[in-house]
Each structure stands twice: as structure tokens, then as C-alpha cells.
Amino acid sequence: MAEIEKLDLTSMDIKEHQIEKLKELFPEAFTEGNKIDWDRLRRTLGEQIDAGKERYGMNWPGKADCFRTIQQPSIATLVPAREESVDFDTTQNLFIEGDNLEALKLLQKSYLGKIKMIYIDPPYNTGNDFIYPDNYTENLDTYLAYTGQVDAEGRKFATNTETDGRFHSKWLNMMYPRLFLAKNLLREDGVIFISIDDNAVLNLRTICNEVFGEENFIAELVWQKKTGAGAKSKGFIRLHEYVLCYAKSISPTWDIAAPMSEKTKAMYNKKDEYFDQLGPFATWPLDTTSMDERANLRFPIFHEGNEIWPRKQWLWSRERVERAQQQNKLVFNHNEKDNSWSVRFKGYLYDEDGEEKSGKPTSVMIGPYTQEGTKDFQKYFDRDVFPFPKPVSLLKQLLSIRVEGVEATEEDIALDFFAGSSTTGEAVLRLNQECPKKTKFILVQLPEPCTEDSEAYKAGYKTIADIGKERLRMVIKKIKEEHSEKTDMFKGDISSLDLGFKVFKLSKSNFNIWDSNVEKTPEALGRQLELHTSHISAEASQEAILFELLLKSGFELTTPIEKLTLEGKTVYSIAEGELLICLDKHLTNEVIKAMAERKPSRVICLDEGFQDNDQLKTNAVQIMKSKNVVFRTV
């Protein structure tokens, strides 16, 4: 009999990816097995390596963990919440609730390269906001014991204390996996932006230079958050904090932009015969010291008889210039006192396709403040139910800025895995309303108790994730109305903003995967034994089980979704039928053939639903083999 492959339930192994990206460079370092020959691949870099020397890097209690963690593939799922989403069927926003580690994992697969643009709001290791769990073995575990979905046993996810003997291993411990398993999912040309205070900037920057490469990294930025009091640190009022910003990867015709602000904006104020087509120009100096010297770049400018050299060297080649003076983008000034002449060239607001160009970022940013933050905030809660929320024109700031000299997308994806009130969320979807291209966002955060003395238990809110997708709610329904009353806050047509946000909730998988971690005790195989009598969970709803396929199947979770009825079943059509799925008890010839029919790339059933007829799974092997689909059961 011919036997079905299995789909493979975990997240992608990535142990495995790094080996496939490492061969795809050396081939020649690898053995018959896939096995890495060191030896080899050190005499592939012309290098010899002295083991026993001292090497630069960065160690800490814990480290070695950090791989097994990252190594190790989750075995969790992502159940959909239709009742605490908006516009569930045809969102392309995500909030995820649970642990982010465990999300990210799970995330591989189908978002691996896809990312633009993430940010982040870390805990800033200040010794009492630390609540993830030091035991990284039993990550998921610990999750569901955490949100009371299996008995606690004791475990819980707690504060990082100044006491504590590993108060910093902890913290790099909890952030070197999860800015690892990030960089994964970043396109080419993404970037990731962290914000950080002094008390763990150097940590910070000093892993993300081991995670990314110091080759990629781009700026510290220094944001001033206030413009004075307050507490002072050691003689000093504490005005910054600062965002890292890294690339994925940085290439000779990349470049950072940003839109232009306002106070720029207004410096462009001049007129000329270009103006309908250009706009209004601004002029700058043509002749620049700055530079390396070139001699092709210092040559007289001829102009109503006079010769004008450069203090050093001009900023354009003589062609360029010849160019420019012929169309009139040219200023020149003359100074009677010493008789001196300058040249300044024309720079316009707009480009020649009517876009307007783009501003360079700086690496000081002063403000928005953080009140401005608490005002954000306050525009949808009545009371102090999340402390210090960032901002949402700073996240704008940060999202705005983009990468130039490589191929555009239409759509781009921002993640923001420590999500906490959503400030990112509302960010994106305020951002949609000013620019034509539309950016998505995926949302991760911890459903950390609020504690029963807190503002935000008192006015009903459990969890710090039921405040971020509360803030969503009321965000987009503020846009609604705004829309509706016309006023200025708006721009575009209504009907091209994505005003919802799916919602899924980590949970443990809706199929009885087998552990390999299990400890090797009778009782113990005993119990794991027992689970695959009954392959699927039996509080596992037919929707949720469709979406774990999607998921471990590398489907994106907002990909569309037909419901289709052939030969009598329920077959679920996954972007525009490159993947059928047929979750029927009871599997026919018909159904089998006419799945086949349609050329999908994949097809999944379930294994059950053969009814161990090895005479149904021979024939449904032979047809799909035959229309060259890949065929798989769980």
C-alpha cells in the first residue's frame, strides 16, 4: 500500500534553515548526510582557527540556551477569535495574544522574509518589568500554565529583580531568541527599530550587532521623550531614551529616507517657470569642503563674464552643472563688498513625476513627548489604564521611514511583538489615512494580568492585551466617525482602508502531536500513548483546525479562504486554490478525484478520515500523484 506523507505539524525548523542557507554558500563544506565538515569549511575561508585563543564577543550565563531555545520548534497553534475581531473575513490586520516567543516561532513559515518594519518597546530591565519565564525548555508550558489553561503546578511568568543574581543574563536571555527568530521574518531591504533607556542600551546594541551584524547596523537614535524635571538620575534630568535601528540587510544602492517635516517643508518657498510642474524651490550651496577631494569636481563656472572657482570643490560634475545653468536651476549672488561670487542650486518640492521627495532622518529627535503619548491614550480611556504608552506620532516617524534603491512593494508588513497598548496598531492605521500606500500590521502581546488594584482591572480590563485590542476598537471606530462627519483628520476614500483586525490566541496544538521531549518514564509514554488513540483534540472546532493548517502549511494567516462544496463535502479553497483542505470524517473516491481535478499545488486531508480503508488511500494517492499534486494527511 502506498503510503501518505504527513504534514508536518511543528514550526519551521530552524536549525535546519540556517544548515540549507550555509550549503547554499558552501556546498563544498558538506559531507554525504548534510553533515558540515568544520575543517573544511574554515580551509573554504582561507582561515585557520586557534580554539584556544581569546576571541571579542559577548558571553553571559544562558547563551548556550538561547540556541537550544531558538532550535527547538513549537508545537503550539494560533486560535481564531472571530468575536473579539472586526471585520474578521476580510482583515489583513492581526492581533495575536500570547507569548510572543512562542508566536514568533510559529510565524516562520508563513511570514519568513515578508516583514518591513518592526518595532519594539521591550521591557528596559529596570527590575520590575520583567514577566517571561526563565525556564525556556518548557516555554508553551508555562504559557498555558500562566493563563490557567492547564493546572499552574507552580509555574508563572514573574518580575526580574535588581537582587537577583542573573538579573541581566535573564534579560538577554529572554531578548537574544526573540530578535534571532525577528530577523528571520524581516524582507531584504526591512529594519527594525527598539526602543531602550540607559539601563540596558549596551547590552542591547552589543547582541543585536552578534544577531544582525555590525555591518547592518544604522543608528542609535537619541529621542528626547520631555522637556525637563522630573526625577534626576546621578545629577542629571533624564530627557532620552533611545531607538537602535538595524537593517537586514544592507546593499550598495540601499538608502534611508523619510518624508520631509514641516519645518523643511517651509524653507521651500521660492517660484519659478518650473513651479507647476516642480513646485516651489529652496536654494543650497553648490560648492562644498565636506567632501574628499576630487579633481573633477573643481573646474570654473562661467556666468556674465566672470570665473567662479569653489572654495574647495563643487558637489556636481561639470556635465551636471553645464545642465543645470542651460535650465536655469542656478543662483548666483554676487558680494560687492570683496566682489565674490557664489552659486547655489535650485532644489524643488516635487520630483518629475509630481512625488513629493524625501527628507534625510536625523539621529536627534526632539519629541513628540511623552504627555503627547498619554494624550493618545486618553483620546479612548477615561482612566489610567496603561502606563506611559509611547507617542503614536512617533511610531508614525518611525514608520514612515523607508528604504530606497530597491524594488517597492504595494503592501508592507510592521510587527510589533511587545505590543502592549497598541500604539503601533493605531499608528499604521492613522498612517493609512494620509499615504496611498497601505501598511498591515501584526500585533503581538502577552495577556499579563492586570492586578486588582490597578486602574485598568477597575474599569473591566483583565489583561494588558484586552487593553490593546480594546484601543484598536475604538481607534477604528474614531476613523468611522471622522469619516462620516468629514472632517480634516481624513484623507482619501474610506473604502480603501482596512478598518479591522483579526484576532488569535496562543494555545496548545488542536492535534495530539507526539513529544519528543517527554520525559522516558512508563507513565509518562503512558499518557503520550494515550493522546494518539484519538489523533485530533476533542474541543478542537473545525475553523481552528483549518487555521493551524493554513499556519504550519507556511500560509499566510489572512490568505483568503473559499468554502466550496464537491461531491456532497466541505472542501476550504486556500488562495484561489493553490491549497485545498478536506476535513471530512468520511473521504469518498468522488471528493478525492474532484479535488484532484482542479490542479491545486496541495491538497491536505485528514488521516481519519480514510476510515482505514487502505484501498481509498492507495487510489487517492495514484490520482493525486497523477495531477502532479502534492498530497498530505494529519
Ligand SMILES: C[S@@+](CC[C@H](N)C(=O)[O-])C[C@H]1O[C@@H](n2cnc3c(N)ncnc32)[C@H](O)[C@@H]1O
Given for the second form:
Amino acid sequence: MAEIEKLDLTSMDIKEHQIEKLKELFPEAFTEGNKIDWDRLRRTLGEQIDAGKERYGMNWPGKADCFRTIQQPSIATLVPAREESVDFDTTQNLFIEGDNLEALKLLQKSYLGKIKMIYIDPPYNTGNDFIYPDNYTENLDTYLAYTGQVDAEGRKFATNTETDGRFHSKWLNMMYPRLFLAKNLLREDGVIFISIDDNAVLNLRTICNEVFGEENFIAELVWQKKTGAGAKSKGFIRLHEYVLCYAKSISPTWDIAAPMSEKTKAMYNKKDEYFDQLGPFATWPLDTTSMDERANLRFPIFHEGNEIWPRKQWLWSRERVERAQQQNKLVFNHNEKDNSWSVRFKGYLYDEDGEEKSGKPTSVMIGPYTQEGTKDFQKYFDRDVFPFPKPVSLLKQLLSIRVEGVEATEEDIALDFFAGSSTTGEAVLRLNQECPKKTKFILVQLPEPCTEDSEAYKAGYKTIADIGKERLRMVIKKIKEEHSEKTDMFKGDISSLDLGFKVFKLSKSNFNIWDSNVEKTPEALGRQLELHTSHISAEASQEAILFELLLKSGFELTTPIEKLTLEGKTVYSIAEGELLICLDKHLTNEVIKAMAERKPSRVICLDEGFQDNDQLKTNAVQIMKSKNVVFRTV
Ligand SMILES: C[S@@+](CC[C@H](N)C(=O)[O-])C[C@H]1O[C@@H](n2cnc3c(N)ncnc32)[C@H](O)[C@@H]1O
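If the structure you just shared is the form predicted alone, then what does the corresponding form predicted together with the named molecule look like?
To see the whole picture, the full complex is given below, headed by that same chain.
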């Protein structure tokens, strides 16, 4: 009897992925059995191996477990929650409710190397933070207990206090695996921004240097977030925090650019004959005293019979100046008092292609201030429902920072896996209104319970994830209302805007997956075997199973799904027929043939669907093989 290979229902095997990368670089260092030959690798790398005992780096209790945490595959899934979503069937935006470590693992297969920008605003380790307790052997169980999905008896979820002997280690153990997994998701030209304050900036920068590589450090932005503090504050009045910025893989051809600030843009306020093509212009002095002396930049410019000399030299060469003068792109000003002349050149707002010119972001950001974040939030909620959300305009600024020198893509994905009240989601929705380039978002937020005495709880929000989802719904409603009141505020067509988001919740798999972590006792193994005889969870909906198969086959959660009827059976066509899924429990030769005829690259069926008919299984394997279709069952 032909055996059908089973679909791997766990998240991407990180160790395997790392080994593949190594193999791509050093195929010569692998043995026949696909094991690493250290001696050969050492010979290949020669002098570069550091065999010394003492080396520079950072260590803390639990660091070794971080690697185990990273390598432990997730056996969880993301279950769709249609009723909490907006435009579930068409939107490309995602809100994932769950612990971000599990979520990042589950996203690896489908989103590897696809994220353009990550912003996170993690707990700052101030001594009052709740640090989600990862346990690499039973992280999903911890989560289920935490969210009350299984009996939480005996489990305590406490805040990370400074008196705790492992105060810094706990925070580092939480951050390290998440940053590692996040890096995998970034595109080659992707960038991550991380908000942090004085408490943890040093540790964060050190682990980022390790995870991303020191060479990929872009900036430690100083964000001035307020203008003053109460008279009672001790020591220096801290007005700032930081935003660390790292690239996935910096390239020498890159440069960082950002849209011009509104203040700079306002300087472009004069018109000339180039207005239609190049927009308004501003002027700048053509002479300079600050550059090194260059003889070829010192020459006279003739204007209306006057010979004008620079104080030291001009910025441009003689040819360039003459060309600008012929094109009327210089401005001459006469000073009546001393009968002197000054020359300025015109700079236009748009380049030759009609694109607005970029500005250069600076490493110090003065504002937007924290109270702006509170005001943004207060448009929808009482201010105390969520303390200190980031200002939407801060996120808009970070999202607008561009990498120049790489091919631009039509659509980008932005990820925030400490989403809080969904400020990043609001910023993406607002930016999409303003610029032709479209960005999709993926937000991940723990359903951290709001305590019963909190304003959030009193206002009806049981968890922070509930606040985040509700904010997105309210922002979407507001954008639609604004549009119906004032139709000229959008550049482009409102119907082209994606004003929706799909909600998914972290849950146990819909399948009873063999858990390699259970104790190796006869009782525990017996229970696993029992689970395996009825493989699909009784509560699982077709839609939940479908999305789990999508995710575990490496398709994005927003991939188009079409429902077909083939030979009387329901078949789901994923990504325009690339993958066909049939969840029918009574498969027939006809439906197997009909699926194979469509020449998908992959087909997935339920093992149960064969009803123990070995003949049908053997036929199915042969039919799929004859059409070169990868065939899997679950
Ligand atoms: C500082 S807040 C983010 C605020 C957000 N930037 C805003 O403007 O609303 C950090 C959030 O991360 C969430 N969080 C903490 N641990 C998490 C985890 N393991 N998975 C997902 N979210 C987590 C917390 O519940 C908290 O809401």
C-alpha cells in the first residue's frame, strides 16, 4: 500500500533553516549524512575562527535557554475570528491576539523575508512591567493557562520587579528570542525600530548588536517626548527616550531618506515658469565659506553688467552656474546700502519625475509629545483606558522613513508585535489615505487582562487586545465618516483603501499533533496515542482547519481562497489554484482526479477522507504523481 506523506503541522524548523543557510555558504563543510564537519568548516574559515576562551560578548542566566526557546517549534495555530473583524474576506490587514513568541514562530513559514518595517514598543523593564513567562518546553500551555483557556490553577503571573534577583535576565530572556524571530521575517531591505528608555537601552543595544550584527546598526534616535516634568522629579528631568533602528542587512548603496517636514515644505512658497512641472521653489545662498578652498569654484558671475564675486567660493562649478543662469534658476539680490550683490539658487519641491523630494531624517526628534498620543487616543476612548499610547504622528514619521538605493515595491507590510492600543495600525490606515504607496499591517497583542479596578475594565474592555481591536474599528468608522462629509480630503479613490482587518486568535492546533515535549512515561505516551486515534479536534470549524493548513503550508493569511465544487465535493482553491484543499470525509476517485487535472502544485486532503480504503489511497498517490502534484494528508 502506498503511504501518503503527512503535512508537517509544526511551525518552521528554525534549526533546519539555519543549517540550510550555512549549507548554502559552505556546502564543502557538510558530510554525506548532511551533518556539519567542524574540521572542514574550520579549515574553510582558517584564521577567522576564534578558539580563545575569553571573548567579547554579553551573557546572562538563561541565555542558553533562549536558543532552545527559538528552536522549539510551535504546535499552535491561529484561528480566524470573523465576527470581530472588519471586511474579513477582502482585507489584507491582520490583528493577531496572542503571545507574540508563538505568533512570530507561526508566521515564519508564510512571512519569512517579507516584512518591510517592524516597530515595537515592548515593556521598558521599569520595575512594574508584566513580563510574559516563556517556558520553552510548554509555552502554549502557559499561554492557555494565562488566557484561562485551560485550568490556570497553581500558575502565577507576576510583574518583573527590581528586587527580583533576575530582573534584567528575565527581560533579556523575553526579548532575545522575539528579536531573533523578528529578524527572520524582515525583507533584505527591511528595518526594525524599537522604542526604549534609559532603563534598558544599553542591554537592548547589546543584544541587537548580537542578533542583527553591529554592522546593521542604523541609529539610536533620541525622541524628545515632553517639554517639562513636575517639580517633584528627582535628578535630571528626563525629557527623552530612544528609538533604536537596525537593518536586516545594510548595503553600501543604501541611504536613509524621509519626507520633508511640514516646516521645511512651507519654505517652498514661490512660483516661476517651472511651477507646473517642478512645483513651488525656495532659494538658498550660492556662495559658501565653509567648504575647503577650491580654486575652480572661485570665478565671477555676470549679471546686468555687474561682476559678482563670492566671499570665498561658489557651491557649484562654472558650467553648472552658467546653465542655471540660462535657465533662470538663479536669483540676484542687490543690497542698496553697500551696493553689493548676493546670488541664490532655486530648489524646487518636485524632481524631474514629479516626485516630491526627500528630506534627511535627523537622529534627534523633537516631538511629537506624549500628550499628543493621549489626545489621539482620546478621540475614541476615555484617556485612562490605556496609559501613554504613542502619538500616531510618531509612528507615521517612522513608517515614512525610506531606504533609497533599493528597488521600491508597490506594497509593504509593517509589523508591530507589541501592539498595545494599535497606534501602529491607526498610523498605517492614516498614511494610506495620504500617499499613493500602500502599506498593510500585522499587529500582535497579548490578551493581557485589564484588572477589575481599571478604567479599561469599567469601560467594558476585558483585555488590552480588546482595546486594540476596538480602536481599529473606531478609526475605520471615522475615516469612512470623514470621507462621506468631505470627499476631497483623499488623494485617490476611497474605495481603493483597505479599511478592514482580519482577527486571528492564538489557539491549540485543530489537529492532535504529536507533542515531542511530553514526559516519556507510559501514561503520558498512552494519552498521546489516544489523541492520535481521533486526529481532528471535535470543536474545529472547517474555516479554522483551512487557515491552519494555509499557515502551515507557508501561505499568507490573506491569500485569496475560492470555494469550488468538484465532483460534488467542496474543494478550496488557494492562491488561484496553487494549492487545493479538500476536507471531505468521503473522498472519491473522481474528486482526486478532478483536483489533479487542475494541475495545482500541491493538494491536501484529510487522512480520514480515505475511510481506510487502501485501494483509493494507492490510486490517489499514483494520480497525483502522474501530474507532478505534491500530495499531503493531515
Ligand atoms: C508599551 S505597550 C505598547 C503600546 C503601543 N505602542 C501603543 O501605542 O498603544 C506594550 C504592549 O505589549 C504587550 N505585550 C507584552 N508582552 C507581550 C507578549 N508576550 N505578546 C504580545 N504582546 C505583549 C502588552 O500587553 C502591552 O500592551
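Numbering follows the first chain given and starts at 1. Predicted, not measured: the structure shown is a model, and the values here were computed from it. We call the rigid core whatever largest set of C-alpha positions still superposes within 1.5 Å between the two forms.
Annotation for residue 310: C-alpha shift of 2 angstroms or more between the two forms, rigid core superposed. After superposing the rigid core, the C-alpha of residue 284 moves by 2 Å or more between the two forms.
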